[in-house]
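A single chain, nothing else alongside it, follows as structure tokens in the form predicted on its own.
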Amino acid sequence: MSKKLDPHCEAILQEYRDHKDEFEKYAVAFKQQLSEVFSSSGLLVAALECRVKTESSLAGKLELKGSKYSSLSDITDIIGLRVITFYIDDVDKVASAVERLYDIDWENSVDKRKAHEIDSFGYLSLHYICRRKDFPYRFEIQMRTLLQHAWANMNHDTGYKSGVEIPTYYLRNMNRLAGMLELADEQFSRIRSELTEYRRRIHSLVKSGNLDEVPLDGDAFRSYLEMNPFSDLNRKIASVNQAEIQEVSLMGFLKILKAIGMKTLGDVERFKKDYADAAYQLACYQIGLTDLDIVSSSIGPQNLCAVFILINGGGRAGLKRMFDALNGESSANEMMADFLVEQAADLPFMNKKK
């Protein structure tokens, strides 16, 4: 039970529960604040958390040390919000955007990211103390990384709530681990940056046209689109009906040019380049005779893979393949594929394979 407080402690407490409800609007308001600022800057976060100090730590706290406080100002975590971010560089992120917003009491904040003791690895958050103008008190952000937020919760289970000492092999064990924790923090750190440098030079290759450097996978495909590779194609299908041109995603082509042997950029565009007219050739075979007035932006692709089966002796079953690959599997795509070999039968590219 605890100790029944001075008049000055009290006197304290008593204030908070005045301001109670208060403390609890500015706290989701501070959230609030803050998720906007992440969202408007791309900043994607772990865990964004608030909480007000219940009335029972707060005391607790004030049993301890309340002669050093002169007011429930000097108390500098009534509120308190937590930013949980993936990677170690964004907590640097998230630290900036709080010091656009908020006047930071540098004195009393606390980067504990540079106490490197063996065991500190799930405390190494920033802690920064705000101050916003129209709010008299101050309040505490804490930044970390989702792996350090989850040690921390760990080890406080562990090492703090049993009220046992722990014995030297278990502390050393969880130190190992804390170990490697930090580790593949700063490994998955470290992957995102290679990954966004690689993705940065494919980006540059591609502009540059330096097609057969360029690796074919989802990072490359995406920046070739960019391009609008496949735009010439498909609009000198539409206007076989003068038809409107409707865009769609031809990332699910990706999938289809690796099937049929596609490993680099070039090899896409001699792809391009070599079946452009058979390609052309079906389209005006199966649009030509309709009153078709919109075609997708896939039908260029399309029928770009739907020849090089054809030409290349892959027949309905290739054809069911690709309609299964870009629709889902379905006994649509059996008869789509039927029809196909139909269509293309006597069409000039089939008789010149002959």
Second form
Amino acid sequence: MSKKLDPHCEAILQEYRDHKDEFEKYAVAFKQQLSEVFSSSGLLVAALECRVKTESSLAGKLELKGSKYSSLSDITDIIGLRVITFYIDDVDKVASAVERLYDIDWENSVDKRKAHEIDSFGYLSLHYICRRKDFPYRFEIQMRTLLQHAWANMNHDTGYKSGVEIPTYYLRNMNRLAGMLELADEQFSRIRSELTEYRRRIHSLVKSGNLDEVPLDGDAFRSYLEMNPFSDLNRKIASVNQAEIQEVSLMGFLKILKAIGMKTLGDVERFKKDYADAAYQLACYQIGLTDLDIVSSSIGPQNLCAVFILINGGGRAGLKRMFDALNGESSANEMMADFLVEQAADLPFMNKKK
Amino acid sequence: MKVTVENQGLETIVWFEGRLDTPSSLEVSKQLEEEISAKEASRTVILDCTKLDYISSSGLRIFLTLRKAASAAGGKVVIRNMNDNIRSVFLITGFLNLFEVF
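Now show me the form predicted together with the partner chain, since the one above was the form predicted on its own.
Below is the whole assembly, all chains and molecules, this chain first.
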């Protein structure tokens, strides 16, 4: 401490020392409470931080403006929490969750987002001063986006608050950045909204069965897989050995389906219908004479892709590419391609082609 | 059937030797349950199949159980040195792409 405090400020500081452990406990409890609420409402935040003001920081504050405080309870940021969101819209969602959890001291809360004139840019953050019935002190919750947080940290780090006069060009550059980040925040939110809308539309097209209108991409394929499109074929294959089916992710087949020319989910449906018998023939040949009684749910799509490649003349090289895409590149994939070519050679679907 | 578990740095290596068939799987499963704790499962578990001659459905289930445990503990399972017969069992059951294979 740089200077001895007057007795009034020293009494406030002593009150702080007496309750320090309690503050630490409550800070963690508030953080936990917020975390649980965010998690239960599916709100993903970039960071949730809490801190108890350090003794030296409090002493500094008292040294500067101690007469303003009649007791420790007048200081509103002994406990501080900060919620950093990915998206600008989520700041309001966080604020609404905070309002439901705590009593807000509106008089002392500040929405820095509204504090700017139309032609000024800078610090944007929402600060709520809160109370909880079982805790006699107020505490502060700051809410802002990741980009707002980055700007605030950089601005702080470069000495804005040091009291030293800052050159105009520096302030202008920082404000230009603030404006740019504000735009970026809005764009990220807009992109998220548009993507959500796109996913909703694709999901609805898949559900309504308009598969020819649905381009084959990650979102569409994920929605399609929710309908278990390969389960009939998988069950048929499993029934050969009364096998158990282990469900696994089938998203890896997306790039293979695209590589073999599927453009829409309608194409995938036709491909499934046209090649299911051949895929089943291959499976019967492969597992029919074994005692294997467990298969993965990828067996159906894997065999469909393999027979498609074989029937359409992709041969060994095509199969090798399929295995490379599915399992990662490896020389062993050549062996497996040879193995499949050899197995399929005498099967009806290959001879029908001839 | 002989199974040896060895911790090497940040990896746990499980050496399989012989035939992992239905009768031997029960014992192997019990041994691995004892020797591969959550700590081991949270790391990279390498299943070395250099000397594994045969694998049955019960053996596949052991590999799947290890994968599930590793996945739950934040680790991963890697299979290495499978011979062609073992690899073809993984292929025809559709499990090959589930594992990282070297």
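Numbering follows the first chain given and starts at 1. Computed from a predicted model, the values in this text were never measured in an experiment. What we label the rigid core is the largest C-alpha set whose atoms superpose within 1.5 Å from one form to the other.
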After superposing the rigid core, is the C-alpha displacement of Ala259 2 Å or more between the two forms? no
Answer yes if the Cα of Glu342 shifts by 2 angstroms or more between the two forms on a rigid-core superposition, and no otherwise. no
